[in-house]
Structures are given as structure tokens and as C-alpha cells.
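One chain follows as C-alpha cells, the form predicted on its own.
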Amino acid sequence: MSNPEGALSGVRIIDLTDERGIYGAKLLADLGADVVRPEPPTGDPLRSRGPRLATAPEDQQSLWFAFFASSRRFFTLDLSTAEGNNQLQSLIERASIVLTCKDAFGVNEAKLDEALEKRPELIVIDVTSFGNEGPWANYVSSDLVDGALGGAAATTGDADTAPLKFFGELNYMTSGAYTAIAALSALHHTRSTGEGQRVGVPVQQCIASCLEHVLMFYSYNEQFASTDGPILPRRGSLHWSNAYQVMQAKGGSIMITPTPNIEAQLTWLIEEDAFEDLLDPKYMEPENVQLLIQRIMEVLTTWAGEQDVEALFLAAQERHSPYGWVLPIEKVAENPQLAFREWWQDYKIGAETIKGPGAPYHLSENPWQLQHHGHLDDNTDDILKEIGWTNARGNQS
């Protein structure tokens, strides 16, 4: 392929991860990194992971890990042999990082505190639901269960229903966010010092890490007219400020927000003759804040409910107001701001050629390229190789 490098260019990883991490891996991947993963004789359990496509070979049927292990290379090694052990040492060897998930496959044979008094260079980074010590240290968990112990589901839902599950595995997205994190975090303090180290991601600190408005509550309830205590109650798509709130207009639901300049808002009100009593000094005075956006909010949900959502939405954008049209799943696809985004890549599925999403960011300088995941084996002769074996299926050179 003649795409130029990416930024990680050079960077070999061992990518032992499950769903709590590989998100990480395909970060570090895409952005150019060597990224190799083993898997066992009979495949990745994660290749037949849901939706599928039932045309392809059955081993690149998964829609999931064509997502998931993109711009890999897929390593076949077998841990019940004396060899098989031997080939993943000699991979670490020639790591500069070891991706883990606590039990993932290769893991516990990886021997990776021996191999870090061997280089003190190498980094390995560590997911685990509830981290390495500790009493849940060993609790079998899911990406439902992290999110609701990390404190994420407690915040969705309505004040009179139960906790809703976030879409996907957006928890687990998360932890593998967080994982890419400390890897170039590491990565970098490598380069600087040339120590390595060995880093900790567990999945339930990393959501309880994002819940900002929800420590703030805990934190600083008492400056907060809005809460009767150190723990925010469920309120919906009420965002926790109330001045973010999904409305709904002619013909489907918008999320309406005055910020980040209330002033531009008012204008806009007026413009349209529908500020109402917005105007009343009582509203500027500092210490009228809350009831301010509590009066804008009402007028604003009023007003919205005159307007056609699509129409709304646009002059929105023209005026650089950050509404939010709330969209079936099925319409993201046409969504044109992805489009000029070019959010949408190419992803090659056996013969077939389907959409999915690209890269979560620009680079200026250093670019984002997918390289397609392959067949189970697809990789295994060259890396054998690479690390020594001149017989692909057992001799050491």
C-alpha cells in the first residue's frame, strides 16, 4: 500500500487484548503502529462476534472485529506446545509494547515480568475490570456491569425508571480509549527517560473518570441549588447544568442549548419576536443565573415547538449554535457534517466492499490510514520469520 506513514511508524505491539481493550489497539494500529495479534489454532473467539456478513469466509464474517482488529496482523500460535510458548517470547522480545486484558488469550504464558527485568524499556500496559489487587480484583465482569459499578448507568434513565444501558459497548470504548492513552502516554516517557513501565487501565476507574458532572455533584452539592444531596438523580436528557435539553419541533426532537453564548441566543429570540419577558433586568443580575436558564429554557421550548426540526437544525449551524437533531440510527449514514468529515470508510469484508466508521480525529501532519483485517493464519509465515523461525511450523533458525 502507498499510503504515507503514520505517526506510530516503527512501533511494534503485541496486541493481547479482549472487547476491554482492543478499541486501544485499533487506535494505535490505524495511526501506523506494527500492531500483531495472536490468536489460537482455531481462531479469535471475537471473529464471531455479531452482526455478520454471510457471504464472506466465515472468519471475516464479523462486522465487529472487521471494526475492532483493523490494520493488524493476525499471528496463529499454539500455547499448548513448547514452541508455540517460545514464538510468543520471541515476539514480546521485539516489542515496544504489550497490550493486555486480564485472562485474554497468550496473557498469563506472556511471562511479562520477566520480560520487564529483561528490558526495562518495554511497556506493558494492563486492562482489568476492577484493576490487579483489591477484593473484585478477580470478578468476572461485562461492559453492562463495569459501567454500571464505574457509576455510568446511573445517570441515564428517568427519575421513575430503571438505568438504561448505554448503546454498543460504549463502556468498554472507554477503557479501550483510555488504553491507546497510557500506551502513547508511556511511549512518549519511554523516549524521554528510556525507562519503560507498566501501566494499570482498569475499565471501572476509566468510566468513573468521565462522569465529571456527577463528581462535581458529589464534590460541591452544597453550592448547588438544583440537588438535594451528594448524589445527581436520574433526569433523562436533562443535562445536569439545564441548560442542554432535547425539545421537541415539528416533525422529530432536537437538543436545544443556549451555550456557549447565551447572548447570541437572546438575539436570535428576538429576532424572531419570542423572547417573551427574557428582557426583564431581573435576568442580568449574577445572582439570577439559574433562574435564567430556567426562563430561557421554558421560552426556548415553546418557540421550538412552532419550528420544523430540519429547519431549526440549519439555521442553527448558520448562527454556530450547537443544537443537536436527534436522528434515527438508520440516518447517521446520510448525516452530511460525517460526510465532510469523510467519516465513512471503506472497509473490505471477503469480497464485499461495505461503509464504517473512520477515524475519531484529524491529524495535520500524520495520517490515518485502515489497512483491512485478514484471514485467521493470514500473517503467520512472515512473522515466524521475522522473529527467527525459517520453518513456519516449528524449527528455530
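Here the structure is a predicted model, which means the values were calculated and not measured. Residue numbers count along the first chain shown, from 1. Heads up, when I say rigid core I mean the largest set of C-alphas that superpose within 1.5 Å between the two forms. Compared with the form predicted together with its partner chain:
- For residue 321, a C-alpha deviation of 2 angstroms or more is recorded between these two forms after rigid-core alignment.
- Put the two forms on the same core and the Cα of residue 67 is off by less than 2 Å between these two forms.
- After superposing the rigid core, the C-alpha of residue 280 moves by 2 Å or more between these two forms.
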Second form
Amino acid sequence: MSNPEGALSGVRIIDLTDERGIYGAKLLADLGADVVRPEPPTGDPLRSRGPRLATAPEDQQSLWFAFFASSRRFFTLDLSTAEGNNQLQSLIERASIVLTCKDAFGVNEAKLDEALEKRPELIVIDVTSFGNEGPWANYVSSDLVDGALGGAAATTGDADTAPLKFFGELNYMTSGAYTAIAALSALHHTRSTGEGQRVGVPVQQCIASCLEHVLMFYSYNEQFASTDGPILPRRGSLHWSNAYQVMQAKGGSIMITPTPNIEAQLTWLIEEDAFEDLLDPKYMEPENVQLLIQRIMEVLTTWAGEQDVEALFLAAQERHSPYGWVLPIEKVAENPQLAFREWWQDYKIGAETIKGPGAPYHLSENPWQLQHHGHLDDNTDDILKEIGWTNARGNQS
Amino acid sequence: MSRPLDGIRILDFTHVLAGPFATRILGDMGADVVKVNSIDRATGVNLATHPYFLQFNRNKRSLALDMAQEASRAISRKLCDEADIVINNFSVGVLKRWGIDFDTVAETNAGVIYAEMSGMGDTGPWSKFVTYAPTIHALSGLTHLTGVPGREDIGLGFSYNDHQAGLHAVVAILAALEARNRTGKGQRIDMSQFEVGVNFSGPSLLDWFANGNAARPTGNKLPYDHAAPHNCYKCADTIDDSIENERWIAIACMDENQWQAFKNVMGNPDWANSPQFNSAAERVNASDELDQAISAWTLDLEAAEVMEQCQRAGVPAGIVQNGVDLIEKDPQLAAYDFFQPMEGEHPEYGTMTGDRLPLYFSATPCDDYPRTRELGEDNAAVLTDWLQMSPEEYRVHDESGLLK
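Go ahead and give the structure of the form predicted together with its partner chain, now that the form predicted on its own is out.
Okay, now the whole complex, with that chain kicking things off.
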């Protein structure tokens, strides 16, 4: 059952994704779609992903799964039997959208070409690592490898580290977001015309489309006088503009930038008697903007080292300077802004209720809401009835 | 051929990256995006000639409006009545000062979907805070978590959260569009880029609240699961010590079969059969020794060679590709024409190149990529199409200095 108040109420989705697309299914489910996620009798392998709930070691409740598979209804399918395959077909016959990842559970058995022939209004989203064509179409991958081939890893890390993967599943959260966009834009077209379609979502391209400066440095390199070539090497937190960097303050680190108003930053440093040589007229010459930025970042580094990190952050924001206090996750968990907005939500995991992330957006008419559908087989009888089977497994009504 | 969002009109008051990236995607999918700028107020990356602006504003029409003038604000108010979607990523309150806040617009356009992408959301003690992506990365925990153990000064190498805020705004807008298809009613979307960023640490936040475990950076290791090797390794085609001339390969053995296959790729060396590498958990515990041994092997091979050998054996491996690799060398992206010339000659830059939308619609392909327009280049067309402004009316507005 979908959330009747959700923006996607009434939209039926079958979720045959793995890590590459599961975040997209989550976005759609949390917006109110009825998303059914079939699993093999041995259980979804993603249920073993860590971290796990420490108080439930006996049934290995996965917190990773609780987050990424939120608001789903789960359904066991034995695809080694004719009955299981028929049930999968029955599920697909009732769906508006089928989300797939190449070679994920159920995808090869789903006969989606036939389903599209029978129901031209059906939407099928095909997430692959590299696409279905081309020399790398059959390459195997992971978040780390997709991030490397997609260009993200080369940007991240420092001179004394290897190229780095983002913490967690951030590359696959990019392809997941595109998965949701593909489904919803295709759905809009179906609403307008009655026409369904397939939409390919290659993960590598999703990542390569979200690299901010990388293409710009290649295409317009001559405009960036501070670089020697079309590649900006990984260099810790220093932004491509040279004007944002994490610095050490007393009690912690802080991301500091003199932008967007360098004059205001200079005024602040003057008030603090920490401007050193920044009033030298050479820094005011338009052609010396980069020189000014480089020098002001040096001055800020020295100055920040003498400031209390929290006081500096709040003072900067009071002056409309976009400094950012580098917070560890336990500090994020007690953030006053999130608390004020009552952002945290309750996740029901096993017998426990755990606080966790809330909505990434707030729709005034259709509130985002986590749906709690219980354990793996709690929804089985309902789903079997909905697809025209009796509630005793194996007997079609 | 039609595109999925044909017929949708978007009035775009966005700037820098998060908002323009959202409307670029919507434009790529066929929406008529009218980007409103004041020529006199465009500076830095919002200058129409800045590469940043050129990269993220294709597939939009440009309307220049001097919003300091009341008559311009009146035109923007009329445009809001014609829009399916109004979007901005200004700080809270700017559009209210222009008289085009949601409540005002909804009075005469009940179907409007009004998306606000502020840094912190429209309520709360931090709602007036000024943020860019590096600010959000720092405050949301992403900077602290992405790095190597013992350091919290690395973080993500580009404005990831701006892209993701754009993607999430598109998701919310399309969901609101589906709701409007059902109910006929528009609505307001309050999106906090900070909340988008915090959301990315979902499993770690649950781990903190449930178990009291505070996540810390793990380099290229998985923070919670056993997979090893799982790292980037330097290769023989490293040219010199400068970072841009290094060559790395990412290798990730996600299960036991892949580890066994990888051992075969390496020629089944004795060290790989040491008991300390028997299981994934043991390999993670001995990852320093494991990574050292693998590095010794990859340093004798070119990255492309390692990738090909690994992939032939079913082992996930990929070159750490930089911008030149992606654009000039990657045969997979080339097979998809992922980087392609934008349509039309830019007066200053000529033919521009861009990355295409990474979505492949079978019935409504999104293959049109007109170049970024100069500020005000579409003034006449937009005001004629959207407001049915007569040539005489247009001339009067133009001469009065509103359209700049």
C-alpha cells in the first residue's frame, strides 16, 4: 500500500535494484509510491550490509538496509519454481514502473521486453554500470571502481594519499538519484501520452556528469591561469577556485573562504588587526586577483589557528561569510538546525525504534513520510491477494 | 521527436551550481526553461561568459530583467502566472522582496510548483546562514568522513552536494508534477541543501543513534563490510612524481570468487596464499601488507593492462580517470558520444563541448543540447511566447531599460 498522502500515491513500482539503483527506489518509496521489493528465499544479499544493529546480533538487522530499503514492502520469490516466476509476472503486470539493475535478483527472469509489448504504458528503468553497448558494457564494477572510471576518485585525496573514494555509497547515490529522475520524467510522459518506455541509466556517466570543474578545466584551461594544464590534481580540501579550504582552528577544523565578498573579509581582518600585508596596493590590481586570494588564504590560515572553531564559525555566519565548521557525525546528530526543523525520523528496525535521517525535501501538500512495513514476509499475504493469488502460497485464486 | 518534459514551462531564478544544474537537467528533458538574470548583477561564476556559467546553463532561454526596477518585477510576476515551475536557490526571502513568493504567486497560479533550494531551509536558527557546497560538506559530516584515518582536512574533491542538491530538486519537482497530474494542485517545495547533505550519511547516522558508533574516515576501505583488496594502486605508466602524471588503478574484490580470480590474474603468487589472506576479514585486518604486495605487482604494469586482465577474469577494476582520460581516451564514453558539441556557435567561444544527460529514453530521447545563451539573448522570444507581448510593447520595455 502506498502512502495516500504522498506525492506518488497510487504509483506502483517493482524494485529489482542492487546498490547501483536502490537509493532511487528509496527516494520514490519515501515520496509515497507503493514499492515492492522481491527477494530470493535466501534473503536479499543487501540485508547483510553493515553497519548492523548491535542489540540484535541474532537476526543481523542491517542499518544499511533499513536506510536504503525504507518504505518498501518485501516479498519472497522462489525463481527456481514456475510458481515464483508466475508471481513475478503478476507483480509486473500491475506495476507502473519496474526499476532494474543489470543482473540483480529477478531482472533476467522478468521478461521485460514481453511485458512492454503487452503493456506499452509500462516504464522500465535499466541501471547498468557502463551501459549495454560499448567495449566496457560487460565490465564488472563497484562503487570504488565506478568512482574511478567516472572521474570522481581522481579529484579526491591529497598529494600524500592515494586517490580516494567518497565515504559510504556516494557514487551510487548519484546513480540512484538519476534513477528516480528517469522514472518520474518517464511517468510524466506516460501521463501525457499513455506511452511507456525503457530508460537506460549508466552509472559511470551519472558520475561523470557530476564533476563540477573537471570538464571546465579541460575545455577552458587557458582561462585558469593558476594551473599548468587541463587537469587539476587532487589537493586535499583546496577548491578549484583556490578560495575554499579546510583550516585548523582551536578545537577543530573549519572550512574558510573569503568569498563571496572579499572586501568584507578584508574588513574583518582589519578589525581583528590580522591583515598583515593585505593592504599592499599590488593586491588591489585586477590582474592580481589570484595573488590576492593566495595571500588572503595564507593570512586566514594563520589567523584561524588562533581562533576557537565554534566562535569563528558563528561569527563568520553572522557576517554572512559561508564558513563551515568541520563536524564529526556525532556533532551532526545534535545539530540545532536539524533539531529545530524536527528533521530526524523514527526508523522501526526489528523490535527497536531508531532515530535516523529525515526528508531531503519538504513538499507542502504531500509530506515526505517513512512507511513501516515490518519484516520480510509481513506483506506477503497482502501482496499475493493483490496479484490475484490466495494467501496460501502456491495456490492461484 | 518529443522529450519527456515537453510543454513544461520553468521560470528559473537560480545561480552558481545547485539550481542551474537542476534546471539544466529539466531543460535537457525538454522543459522550456527561462533563466532570469540581471546583467548588472551577474558577477564571478554567474557571468554569462564564465566557463562555469557556460557549462551549467545550456538548454535554457535567457531573459535579462533588471529586478531593481518595479516594472521588471511586474513582468516577472506575469511570467510566474504562466509557469508550471518556479525555482530559485537564493537565500530565504529574496523572491518575497520581489513580490513573487509562493503565497503571492499561488493566488493567481494555483497549479504552480514552487521550489526553493536554500542552504538551510526556510526555518530554524541557521536559516539565514550562507552556504556553498564546501560549507555544506563541512557541516554535514561529509568532509570529516571522506579522507584517511587521522585527518579531517581532505573531504570531497569537488562540489558534490551542489550536484546532488540539483538532482534532489529535480526529483521533488517531478514528484510534485505527478501529484499535480492527479489533483490539479501545485505546491511549494522547501529544500535545504544541508538536509540533502546530511542524508548521505544515513547508515552511519543510524549506527550512531542505535549503537553509539561514531564513523571515522577509512580511506578506500569499506567502513563496515569486509572487502579486500579494495584500494587504488599506483601503476607503471606513472610518468613522474607530479600528481597529474600519476597513474592509478582501483581494484575491488567484493567476494571470495573475485579474490580467487584476482590471485590467478597475478599469477597465483606465494604471498597471496598466505594464511593471513585466507578470508576477506583476514585480508582486511592485514590490508597494509596486502596493499603493499599488490602495489609491487601493479607498479610493473600499465593501468590499462591491469584493468583489462582483471575485467577479463571478472574482477572489478578500473583506471582512476582524470578529465583528459574521460574526454580523450575513454572508449566507453566515446561509444555513447557522452561529450559532444553543443548546438549553435557561441559569439565568443564558438562551438562549445559538454557532457550529455546520462539518461537514455527509448521513446523520448534527449539528444538536443543547444549552447548556453548570452544574457538577454531570448528576451523578445520569451516575452512573445509566454506573455504574448506585442512588438510595440516589447520595444517600449526594451527602451526603458528593463530588459537588462
